[in-house]
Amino acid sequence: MQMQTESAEILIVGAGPAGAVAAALLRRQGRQVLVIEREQFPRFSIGESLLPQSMQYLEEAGMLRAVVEAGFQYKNGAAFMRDGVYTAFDFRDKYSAGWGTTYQVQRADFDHLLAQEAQRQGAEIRFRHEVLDIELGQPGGRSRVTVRDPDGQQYQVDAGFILDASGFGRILPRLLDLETPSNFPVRGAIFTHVADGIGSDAGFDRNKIRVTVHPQHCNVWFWTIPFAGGRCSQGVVAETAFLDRYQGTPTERLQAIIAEEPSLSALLKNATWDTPARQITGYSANVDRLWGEGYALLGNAGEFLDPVFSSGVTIAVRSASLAAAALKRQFAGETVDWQADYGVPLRRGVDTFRAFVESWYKGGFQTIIFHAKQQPEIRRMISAILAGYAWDQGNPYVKETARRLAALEAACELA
């Protein structure tokens, strides 16, 4: 029996933020879009603290009003704690122009909202459908995609172009053998959502994510992301050898590590641990190219660095915007250089974030942000990058990230 075949102008694999924003942007161009999503939304995901830069792309996609009206926790910055020393960045006080505020979101609700907005704009999303195989290089530069529906039946989609927004599923990198080893050590995260019980007298700014450094290990850190309604996302990130020292359930292990940090354990002393913790390991990933004939990789499907600066969603929606712009030109009959118009500009910001992540784990960036006497203009430049403006070439710490960070670290150590 011959498999049923249908046609799609653009096929998007994955309905998370990258896929939903790309779908909406392409629908606004008048393109026909089919989204294949393996899971049923809403579904749990981490990466709950957005960066202000992402608001630009939500606005471009016609989704901003829905996000603003959803009642998510307002966010205006990031706070850091180490050995009882506190420092905070207000993202409204930054070097780059653009949004200075955003939200902290429970991703199940946020991702579902974006998917619904993409559907409202005319994108077709098929939940619980799974991509099994992709054959590139078909006649006319098209691709043949094999999909399985919830009943186990298979069908094929003849796609004019594929955007892989499958996140950690990394469909195209696996099927096309695009994956390359990440240069980061293998790290893991243990995390959960709790009713945090943090009182108004605790001195906790719910408008900021808090990143707390372990008192003995500068490469072990905790995130505390407040949500509306008195809940928060709580997690720890460390190399797997460190996490493996602790016994018990994931919740018991997370609680044991938090107990080693006095300020955080005091902050969460009244928390209700009502959601079993989870663990993920080896999440950092890379590929040897972000595009090819008839396809492009979006967001985490292409590269995921590390959660420390909450860059994941911003990279995802930035990639969606770049890809949609390139496809607009391509469908208009122009010759598009995907490396120059997509690969290079996307990696430029990713590489900026990468330099900051590497500096964080070596302790250099911590030396900078906890320095007692900070020069205001340099602080504004760093605040802009922490707010997601890692593509602003007018910012010296974007244009020459590694050199500038090394020089600033040396100056702070000397002082």
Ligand SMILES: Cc1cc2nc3c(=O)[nH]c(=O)nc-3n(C[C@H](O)[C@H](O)[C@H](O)COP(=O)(O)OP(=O)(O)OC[C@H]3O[C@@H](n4cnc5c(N)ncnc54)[C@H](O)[C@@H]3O)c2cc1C
Contents of the next structure:
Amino acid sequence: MQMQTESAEILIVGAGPAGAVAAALLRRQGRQVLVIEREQFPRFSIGESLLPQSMQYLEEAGMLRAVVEAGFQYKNGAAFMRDGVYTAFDFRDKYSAGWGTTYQVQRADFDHLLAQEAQRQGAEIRFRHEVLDIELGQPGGRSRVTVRDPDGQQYQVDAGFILDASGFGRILPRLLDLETPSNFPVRGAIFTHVADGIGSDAGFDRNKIRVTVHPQHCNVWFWTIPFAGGRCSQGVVAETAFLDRYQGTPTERLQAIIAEEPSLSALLKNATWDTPARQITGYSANVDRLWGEGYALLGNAGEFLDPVFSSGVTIAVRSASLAAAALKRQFAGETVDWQADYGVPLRRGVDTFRAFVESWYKGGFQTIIFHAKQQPEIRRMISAILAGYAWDQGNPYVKETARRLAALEAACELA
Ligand SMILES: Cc1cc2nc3c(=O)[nH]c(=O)nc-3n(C[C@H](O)[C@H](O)[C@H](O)COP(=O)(O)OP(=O)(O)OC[C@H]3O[C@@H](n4cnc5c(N)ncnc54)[C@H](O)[C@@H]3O)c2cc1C
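Given the form predicted on its own, corresponding form predicted together with the ligand:
Every chain and every other molecule in the complex is listed next, the one we just looked at coming first.
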């Protein structure tokens, strides 16, 4: 039997932050957008601490007001704790211009809100529809997309351009064999939400994410992400071999690892563990290209580095903005060089974060931020990158990230 076929100017796979922001930006250009999302929203997702740089793209997409009014936990920085030593970056004090504050969000609510904002601007989102296959290279550079609806029926969409925002679903990288191994060891995270019971006398700054380093293993770390309403997201990240040493349910294993860190144990002593913990492993992924004839990969469907600097959503919405700008020119009849206009500029910021992540796990970044004497101007440059301004070529630590971090680490060790 012939499958039913319809047509779309632009088809977006996935309605996470990358897909929703791209859909809204394209609607603002007057394009017809069809978003296929396999889950029913609201749905759980990890990745709850935003960076101020992402606010620029939410604003561009006409979503800022809804996000500001939603009542999420205000965030103005990142704090780090190691062996009882505390250091905090205030993102309002940073080298690059732009937003200095943002939010920490329950992603079920946040992603639902962004999707509703995209719909409000005219994007059609089909929830519980799943993209099964994409055949690129059809006549006119179009693609044939096979979708399964909630009743299990399949249909096809003839699409002019595909934005793959399928996150860890990574549909096009898998279909086109674009995946390349990540050069990071396989790490995992165990995490949950708790009623944190942290009293106002605990010296805990709810306006900042707290990253706590394991006392014996500098490559094992915990996140504590406060939400509005007395709740926190609590997680641990380590190589899978480390996580595998702990027995029991994910909640018991998370609690056992937290028990090894005195400051975090004290902070969470009154917590109510009311939500079973989950584990996710092997999330880091690379691709050998971020675009091709008739498609571009957005957000996690392209690359995912590591959660330590909370860069995922920022990269996702930045990629949406860059792709929408390139498509605007393409639809205006200009020739777009996707490598120069999308692949290279997106990777620039990703590579800045990559150098920070590498330095974090080798211990160099920790030597720098926990050093007793720090130059305020250098701290402001680092603060800007931690706030997500990883694309600001005016910041020396963006321009020459690895070399500068190595030199700074050496200077700290000498001092
Ligand atoms: C442990 C951990 C902690 C993290 N912490 C942070 C953090 O604090 N801050 C931060 O910014 N980032 C964080 N991240 C990263 C963050 O989760 C992601 O970068 C972000 O969600 C990427 O958004 P996205 O829109 O690309 O993909 P997603 O948000 O994953 O959305 C993809 C959507 O595509 C849909 N989909 C998938 N396949 C199909 C298909 N075949 N058909 C239809 N729909 C499909 C999915 O259902 C999903 O809704 C963390 C990641 C991990 C692993």
